[in-house]
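Given as structure tokens, the chain that follows is alone and in the form predicted alone.
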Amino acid sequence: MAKREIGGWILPIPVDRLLKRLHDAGYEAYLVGGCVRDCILGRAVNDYDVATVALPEQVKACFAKEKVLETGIRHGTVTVVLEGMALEVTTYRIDGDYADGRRPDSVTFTSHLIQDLSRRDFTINAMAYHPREGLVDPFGGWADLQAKTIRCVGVPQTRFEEDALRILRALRFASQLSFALDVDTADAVHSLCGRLPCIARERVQTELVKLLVGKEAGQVLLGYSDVICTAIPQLKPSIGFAHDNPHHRYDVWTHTCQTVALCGEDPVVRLAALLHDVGKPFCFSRDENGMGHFYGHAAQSVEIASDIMKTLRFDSKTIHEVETLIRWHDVPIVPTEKSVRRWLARIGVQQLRRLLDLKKADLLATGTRRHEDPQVQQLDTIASLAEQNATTCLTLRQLHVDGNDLIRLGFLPGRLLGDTLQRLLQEVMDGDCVNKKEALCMRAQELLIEKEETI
């Protein structure tokens, strides 16, 4: 058993508080999983998983004073709610079966710590840590974080073949701590990405986004595009489908991941980029001197995409922020501030911020412009006249007059008030009027007297 210090790592006081009253009541107990991974590597710990030779009713008696949930009671976890901090203690345990393809049929707690890390998925996922003890690292975890690589622990087809999702794991990991696959594993993840259909189509869609904006995520979608076309099959298409247009250099395959690559970590723009072009393979069609066009594909593309991102139960939020994002990412936006504030109003402040970054990362990925393009500094143009109005009156809630003020004004309920609002914001929003109680009371009796006197 290989045993290392972890140098300077300061657990949080509920974290050691748990692991010591564990230890004083004579059950040993160790932090498990990710959060020694991430330890190692120097990156933020989000959760503190322990495990614990303690059965679940041992770990309930330990902690009768505190609020114990039953989160996972038949596979052996118990969570701890100490001083605010929810804590996961799992009894080691050896998995039984798994004929679903997901989850163990049945567990077996054991006493023995590698027995339980033996179980997991990854070397780097496989190794346990206490203050007092060290690190234990029976599989090789150290060594394959400093080589960066991911390596299943075992024979790597039995371990996806107990678990598809993994697969995807595999990829994720690689995408977000820009790691290797080792052979066997990669071997084993093409030979066996066919298993994934029997995944809930949730869990593919958490890891298929924590894949998307890792630092990485262009580069396993390429190499790793049959198990990515196993898991969303509409993409299948855009595979060696060639442009056949000077404007860009990859086949429209190549370009997504490109895409996906130049775009900020934002997930509904990666997934945005991701499913962009999705439509093209069904819009082609050539012009009379041999040159690939793709009339339509923007629509093409929210279709299938909308398909896609229901099949995989993404929220309704998410599902139209990517929606539009596809619908207007190749359409023109004039770099001028009148054209810049419409677009604010017609899709919001976050949602263009977005569209700008999609669009440049879509132009960047064609393989034909660099940064200093015009058409990529006209981005970058529209993009600082966004941030300049992006606190410009934008709806009719941000209007300085309501209904009631035009009232007062003379102005009856009904269809010609509510037009009357509807042009003075759009005035405001071009520049021909302040937004102002004053202007706007003196605009909206100008054009009054400007539809009674066409009456």
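Numbering follows the first chain given and starts at 1. Note that the structure is predicted; figures quoted are calculated from it, not measured. For clarity, a rigid core is taken as the largest C-alpha set superposing within 1.5 Å between two forms. First, how it differs from the form predicted in complex with ligand ATP.
Core-superposed comparison between these two forms: the Cα of Asp402 travels 2 Å or more. Once the rigid core is used as the reference frame, the Cα position of Gly414 differs between these two forms by 2 Å or more.
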Contents of the next structure:
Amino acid sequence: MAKREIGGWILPIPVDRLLKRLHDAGYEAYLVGGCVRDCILGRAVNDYDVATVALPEQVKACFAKEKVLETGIRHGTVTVVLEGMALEVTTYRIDGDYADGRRPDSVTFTSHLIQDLSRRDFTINAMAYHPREGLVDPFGGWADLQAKTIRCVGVPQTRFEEDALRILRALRFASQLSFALDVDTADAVHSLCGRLPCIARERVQTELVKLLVGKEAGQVLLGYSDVICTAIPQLKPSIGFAHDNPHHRYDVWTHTCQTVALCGEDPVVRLAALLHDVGKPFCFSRDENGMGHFYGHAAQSVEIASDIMKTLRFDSKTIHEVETLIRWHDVPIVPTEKSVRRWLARIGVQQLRRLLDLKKADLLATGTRRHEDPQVQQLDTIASLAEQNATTCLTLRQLHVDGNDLIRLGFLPGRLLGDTLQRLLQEVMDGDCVNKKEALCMRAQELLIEKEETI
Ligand code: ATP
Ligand code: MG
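I've shown you the form predicted alone. Could you give me the structure of the form predicted in complex with ligand ATP?
Below: every chain and molecule of the assembly, starting with the one above.
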């Protein structure tokens, strides 16, 4: 069995204690999967997963005094909470047949680590490590990590037929790690991606988001558009759809991929970037000079994006935030304090930051604009105005008068009261009134008198 020390790997104390406790009880146990891969790469480790020969009940007995959650006991997984750290411990297992191409019909426990490693998806995810035993690497994961290669454990065709989600996982690892797919793995990805629709939408969503926020998302989307379009068929019309406009060098899909690549790694922005022009092919028109236009494409894209996100089971907050960004992505923002404050009041500082990020990426991804261009520079000016004004009075809650104050001044509960509060907020944001109770009450009284005079 190939073993190799991973130099300088210092484990968190609870992880070390967990491995030791199992070993002291006579059970073999190793760190496995993502944490081994990320440690070798020097990346931050997400979570430490442990595989062991011990059965779930035996693991529980080893940690009788600790909190143990039966997170996936049917598949052999329990979560041990040790000194505040949650650690998943899974019994070595072999997956049974995958009749439905998405989950094994049964799992069987085994006492052999190598069998457990052989059910894992890619060689770089099929290594195990123990501080005293070193690295166990039966499928050449270490070499593939050095070569930056994603390669299936076993025959790619079979592995993707078993579980088509692995197709998307291959792409997300390529995007996250800046790796390339091995030729056979890539061939199988292309030839079997038609199986993706049978995968649970929640699982697709998880991998898609990880792909999107990866460093190489733009490249991976472009290189594997067939796969992405199987997961999200509504993107298909964008592929090869020409802008026929001198402001755009690329077709809609290439522009989309470039936009994804050029904006920050915030999942909401990346998702908005992926979907911001999905409605373009349905809004195309040509003017008398033969130039292409896409009037109304933002609203059309919001509608399609909304359907896509619902199908993929995104939560309503994400859906709302992405819709907002898409809705406004094409609307100009005036670079003045007054206008920026209004935008802050309308969508809030976090969303405005995201919107500016998206707008900048969208401009640069036309392939005809550069960072030095005035339009791009203007977005930077707006971004600094947004930061300078981020803490000024922006919501009704932050206004130093409320409905009760206005009722004391003679307002009746109802529409006029609400409108007056909005008006006061607007005046504070525009710098026409200070956010102090006395000043606001005086102004409210003026407005009330004005109103009464007009009746
Ligand atoms: P991350 O750091 O993003 O969590 P990860 O590699 O830990 O990456 P997980 O989804 O947490 O990914 O899976 C943990 C491990 O389980 C993987 O490293 C791999 O060994 C195995 N695995 C996960 N999903 C599959 C799958 N669909 N088919 C085969 N093995 C899988
Ligand atoms: Mg993980």
